[in-house]
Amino acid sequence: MIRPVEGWFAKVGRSYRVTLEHAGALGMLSWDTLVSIATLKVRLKDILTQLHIMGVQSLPIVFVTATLAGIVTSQQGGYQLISSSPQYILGTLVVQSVVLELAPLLTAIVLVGRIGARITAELGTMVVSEQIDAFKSLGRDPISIIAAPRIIAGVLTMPLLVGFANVIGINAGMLMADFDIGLGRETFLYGARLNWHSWDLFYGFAKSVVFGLFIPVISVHMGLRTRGGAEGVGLQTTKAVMFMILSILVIDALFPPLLLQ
């Protein structure tokens, strides 16, 4: 009887010091990334580049993802209100769905696939090939080169592509609500200003900023911890792309509460 008890107490103490192993480097990355931002070590045209890898790379796919998103949502929508509430409610629900919750959460979702995926693979790669130790032979700092232009871009780019996915999945709900339903552009709208708060807008964007710097944040911490050679690298990227995943619910659940009351 006392065996099992042992057992799951040495598994809850090894869950607890791996909790609190990732919190503090991840504290301590994020540290170093604003020491780098703040001597001015990072260079502009590093971060260009991760500019138009995460952004403008990005765009074709989040376009479909917000299209089909704001489609969805206006089918779904008219299929339950229609017999029941006035057909202009149905404005208000697209551009509330697609503000607040579709646009922010599902480009963090699509990025976390093409970005976060691809930057914790490349750091990994850069570890077992011990490119990372010839920077720091070098007297180079990989933080202010590898780590810091990554995190700048993601924190810059996501709101940009969450206000881009915001712009089509609104429209597209509108064009299928008319296809659908036929409910008027103006009615469409109509339903979307009466009960529309500017703080909304304002909620949306604070989400994307959070997701923007939780991305690269992870898949960077992830991408510096990888060991034991291609094997490790595709173990590794797996974790991460969790981890970056249950973070963004984790915190996506935490933003009503802390800001919608």
The other form holds:
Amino acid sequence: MIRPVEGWFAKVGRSYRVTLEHAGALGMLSWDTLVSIATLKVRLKDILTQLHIMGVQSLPIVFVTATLAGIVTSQQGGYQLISSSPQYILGTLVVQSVVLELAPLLTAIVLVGRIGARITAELGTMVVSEQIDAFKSLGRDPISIIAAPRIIAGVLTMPLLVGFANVIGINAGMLMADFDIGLGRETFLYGARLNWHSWDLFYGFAKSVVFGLFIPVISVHMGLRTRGGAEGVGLQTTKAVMFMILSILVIDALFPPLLLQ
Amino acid sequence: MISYKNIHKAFDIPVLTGVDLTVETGEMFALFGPSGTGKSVLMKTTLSLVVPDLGDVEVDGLSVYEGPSSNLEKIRRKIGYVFQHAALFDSLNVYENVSMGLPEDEISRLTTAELSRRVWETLEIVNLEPREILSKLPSELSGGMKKRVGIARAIVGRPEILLWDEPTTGLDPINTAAVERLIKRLSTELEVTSLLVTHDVEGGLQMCDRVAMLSGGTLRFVGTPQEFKDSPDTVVRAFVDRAAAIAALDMAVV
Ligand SMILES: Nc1ncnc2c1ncn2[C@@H]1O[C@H](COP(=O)(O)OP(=O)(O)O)[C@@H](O)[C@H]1O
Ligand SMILES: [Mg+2]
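Previous: the form predicted on its own; requested now: the form predicted together with the partner chain:
Let us now look at the entire complex, which starts with that chain.
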């Protein structure tokens, strides 16, 4: 029974090669974006449009996710802590969970759905309808016209949305703690302050910047590789969403060993 | 003049396996072939929209793949490309779409009034009423109108060479006839070189000085329309007969 093993190795080898290809292409795309920013080929108007779509229009859904995250953490924390630990620990728990993990991660997942999928489908449609070819045939650079504004807007928007999610999540958790176990605002904030490191905030924002770069870079990259009609667009969008979610979870797992010792 | 030299291109399977073809300056040239044989791929190698695995393209003596990269920029200015499904930019209106056909430096050189006049005139050339459609988005246009806007975008920069990828496919007979007249007129009035990929064999034979047929990765036939009709090659014969049958069917439906 050598064959299955061989087949397995071949598969691993192939996915390794595919991964390297993707990684190389992602690097190139980020580089091309930097070059078009440096050479001032990106139009401010395009960036502003994307900032509006990614930032302003994401506020409602980010509000809802952050509220729920704060409420759930607060309730579950309250349930676990109630007898054994001092109640103000709940303030620590909610704030740390929201700032370090929940706000960046959930906001990123929401943006994958709202922005990533949209970018891949949009660019995929432009590929299969030959609009990307048309840009090139007219001597225009699709990277600086289409890719760069989305990538720049992603990097700028994500930390702002995460900051917004932090505020909402913490406040929702604080209200819930009061409602649920009668933990007052003062005590909650006392607990939050007791174990607070400014580094945590930086850590959360660093994550959000990386997510904010990866989501548009991956979605643009996948969109530009779309083949084969409307069906291809659907297929590629699904693939891109999987790719983005996996990357985000992997990056998220890499953060503690790198930035929290 | 466009010279394709030994063009090879494979995707998952080989598509082009050594295509040599020269389209002379001022010529109207039609390229036939069953669908999926690589006609679009060949045409796209002219502007490096598809990069061949092997071979080179020369446009007026400028090499696309073996020369300096500035060649491509020069070549792009010489060539207007009419895409099969028009490939209009979804988010831009007709005015913006057509003006994209001009190089960036030319746009910044023109005043708004000059640019506007240029777009206006070009839309009139393709028999569109500028006043009615300038501010429309592509999604608000019919198929025939989209094609014409696509043509307008390709010719607004006054190219010396036009590449037409199935400009009449999917159009009704009236629009087909109109677009064919337009191609003919542009080719004679503007004295451009035209390379035309088309399913409409009858139309292509009528309009063009020379024709070729792509089949099995290489050119199966290159010659005049008369030679094409008289060709003893069974593959060419089968193609001509099938095209005639389809044309007859079209007529019957109408
Ligand atoms: N970008 C691409 N990636 C993969 N395959 C492609 C690509 N472009 C074209 N092909 C394949 O090349 C073949 C020729 O395509 P095309 O030139 O569009 O045919 P046609 O002669 O109908 O214009 C088809 O099998 C098509 O699937
Ligand atoms: Mg084609």
